[in-house]
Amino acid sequence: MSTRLVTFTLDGHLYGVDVASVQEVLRGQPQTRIPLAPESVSGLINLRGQVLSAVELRARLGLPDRAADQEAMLVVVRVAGETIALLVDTIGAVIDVDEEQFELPPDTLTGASREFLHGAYKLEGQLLLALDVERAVAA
């Protein structure tokens, strides 16, 4: 059985989302900070009359700050009935990913980089972490 992902990277590394829960992604968009919003919560963004949270995954994800001169990317996605745009650095394709690439995340690997995965599939040359959005965008 395959399972279809949206990918994006965050600091070079490979991620990917269920194509299921992703609305659209989108370029930067202006947003409006949040006061006293925890750092993750990057501020709140008007998409065609829509307010949605924008989500540093950087932040979520204990990664290092991106590049003053980069544009984040967003990743709009429907979870549990809410719709949030994830901030990520590029977006790449959808791809068709088995069951028999997929591995559960090493005992070694700690942190909000294990709480937030599902597992990684073994792709030609390197790995396509899942994220798993709901306890990624959650707290």
Given for the second form:
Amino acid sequence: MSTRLVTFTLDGHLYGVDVASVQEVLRGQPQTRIPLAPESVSGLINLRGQVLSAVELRARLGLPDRAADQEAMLVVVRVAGETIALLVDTIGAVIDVDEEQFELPPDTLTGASREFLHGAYKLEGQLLLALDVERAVAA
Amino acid sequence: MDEIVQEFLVESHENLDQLDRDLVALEREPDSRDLLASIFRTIHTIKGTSGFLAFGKLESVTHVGENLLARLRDGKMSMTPQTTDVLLAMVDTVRDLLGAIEAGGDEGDIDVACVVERISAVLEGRAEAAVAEQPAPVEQEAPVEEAPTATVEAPTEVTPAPVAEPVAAPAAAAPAASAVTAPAPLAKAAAEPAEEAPHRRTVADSSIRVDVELLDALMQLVGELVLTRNQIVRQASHQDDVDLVRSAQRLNLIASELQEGVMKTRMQPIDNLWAKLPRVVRDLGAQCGKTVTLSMVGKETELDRSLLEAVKDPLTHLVRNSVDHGLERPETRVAAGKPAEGVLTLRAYHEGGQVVVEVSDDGAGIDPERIATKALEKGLRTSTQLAEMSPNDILQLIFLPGFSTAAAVTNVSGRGVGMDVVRTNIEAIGGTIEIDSVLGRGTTCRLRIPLTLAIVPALTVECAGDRYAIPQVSLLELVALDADRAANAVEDVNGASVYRLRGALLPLVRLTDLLGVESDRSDGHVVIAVLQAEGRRFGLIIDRVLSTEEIVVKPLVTQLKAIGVYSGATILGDGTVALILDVQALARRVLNSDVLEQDQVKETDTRTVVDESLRLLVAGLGSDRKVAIPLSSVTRLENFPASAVEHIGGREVVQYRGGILPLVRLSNFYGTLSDRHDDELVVVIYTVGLRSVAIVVDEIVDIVDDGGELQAEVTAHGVLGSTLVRDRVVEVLDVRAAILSADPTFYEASEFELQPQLQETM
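Taking the form predicted on its own as the starting point, write out the structure of the form predicted in complex with the partner chain.
Now the complete complex, all chains and molecules, led by this one.
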């Protein structure tokens, strides 16, 4: 069984989310910061009259901050009835992956990245990490 | 026309259309119990309502129809083309009757005996024979031999408009023969509405039922339009293009009208809510042994459907409260010189973009002192706090959680749901509630409810470079202080700031502190938004005030709601997102810290002045003498002209808020000489319970935290001791002694009430 994933990069790694949950992909938008909000929620975005909260995936996954000159891209996903924008580095291709390429996260992986990953698809020359969106945006 | 009749007509017309469809379907499957049951229910409903509304003819027709249908439904009779005919005839008659009611308000001169007779005939099986010779009674003239006295007109399907020869009441004369008589006599009546049609729409035609969801979606869209309008109007205002500006203005106008129109579609008169209250009041009155007249003013006041729903429970609660606690028993009322019958008044009106709903009774009123005692008992407020509160503020304490004044739990109230729940519910929809009461005269509860939830007027402010929206409903006023005034007027006491707003102390909170951000304002100007929530006022210090805008509330994701500072977000005119501050939640934060403080006070709450007072008001008395007055006892700071001082029995008094306050001149008390020679008196209003005195000082110097220990050894007449305030020795005033010197009865005569402050509004 093959799955279609929207891929993007974070700190040099390739990540993917199920194409069905992705509403759209767009360039960085002006954000309104939210004082007192969890660190990973970087702000609010006006998406054609809809107010979305933007989740900084780097912070969520415990990765270093994005370089100041690097513009973030947005992956707008629908999770559990709410629409949320994920901040990522760059957007990649839409890739079809097979079940047999899948493997659970390596046992050595710990912390946030293990918690928020379904597992990894072994692509040629690279690993595609399947993000558990629901968990990544929750709390 | 009566509203109930209107509703009945609309509903019945819909039912009749359904009936037509059902009857035709029934002909195809005569054994369908479901269809029969459905038809039966419809006719039954019409019959019930017509009986209730006293439409006798309608009732008699539907009654026999119902009988027939009941037999069909129960399988005692089976459907034949003939039964279908009579049933259709019945539907037509009903339709005509409804038309007559709509046209003239009554059933007119439509004759129903004929169709009643036909149905009865079918019921009794008399017409079976006729059917055989009447194979196709529909749409054709078919005189029946067995019915010589009856002329049969047969267009039994839809409204018989083209009927040419109205037959004068033949059926009544030919009871046995009217088996297949068409509703001929009805032709005349039926033709009338048809003629009138071009002039007047019928009730059924002029109203349609719309799914609430569709209206919600429409409302949402209008919200978006209002936002876009805001953006365009804002951009147009920077342009020189006259045409564009003109179009923008036009758009502005149209959008506003559209918004109003769409909002109206969701509006319902408050009477929908009130309609069931007379019964509640009557039953409750009987239960409590009280007779109550319920008067309702402003029934037609409209508000949003969803809000109506939200107000239902709180309003019912208030009404029950009034009947149970507010109004006295008849004998008590008579003894008090009032009519035995209590009056409960519901009043609704529009005011300042809000709907105000008042529940007032002419009962015993609420005694602030009893409230105060209760609050003390329950540990909700300390005696010091109570002493500094005005009677009106004390009244609002009944909205605190865990407060119930009912001496005994009665069947009616005093169980579970209290006024705190009422307030929570009202504030949840952006409303406010307050209570006014005059002892012996009655109590009024006033609810202020926004017209709609989706679009709210708000003030946009700036703080640390970000913009926030504050709903207008919580905003009382704005105070702007330039750097010079701010330095003096905002008194910073160990981190807790206060501002003297017309003499009353207003606790201040910096929005930057609440949000943990850095203010970008360094010029020393201070802008204070005076807010009210949870029955308390506080000042929110913001960087800048931007403008007032109508904003569309967008919900926040749960995660952000949990922060407890924002109630939602909105999109401003320039397209950026702004957070809406949750004033209730902010107030709760302020309140919470206050409660902690109270607890501290409570632990050490002994009888000495110093333990009760954490803060001191330092006043100068002349001759470089300074005294400290516990701030907790101070309700207000006022200035009076010297000419306002009058004399009663050798004592100095002033008129204050409609009452008389005894004057205490501290310089006399201490024997110092006042340095002040102008015509103004600086006065500290000191209140204990319901009584107040005015303490005259030379000047107000400072408000400080009680930094030092009270040094009781250095003492003198009228002084409790001295303390160190900012490295200066200050005497702590023995307020009790000072007041007793001016008014020896001050602490005794607590039953003597000073009425003035009762009237004080919030």
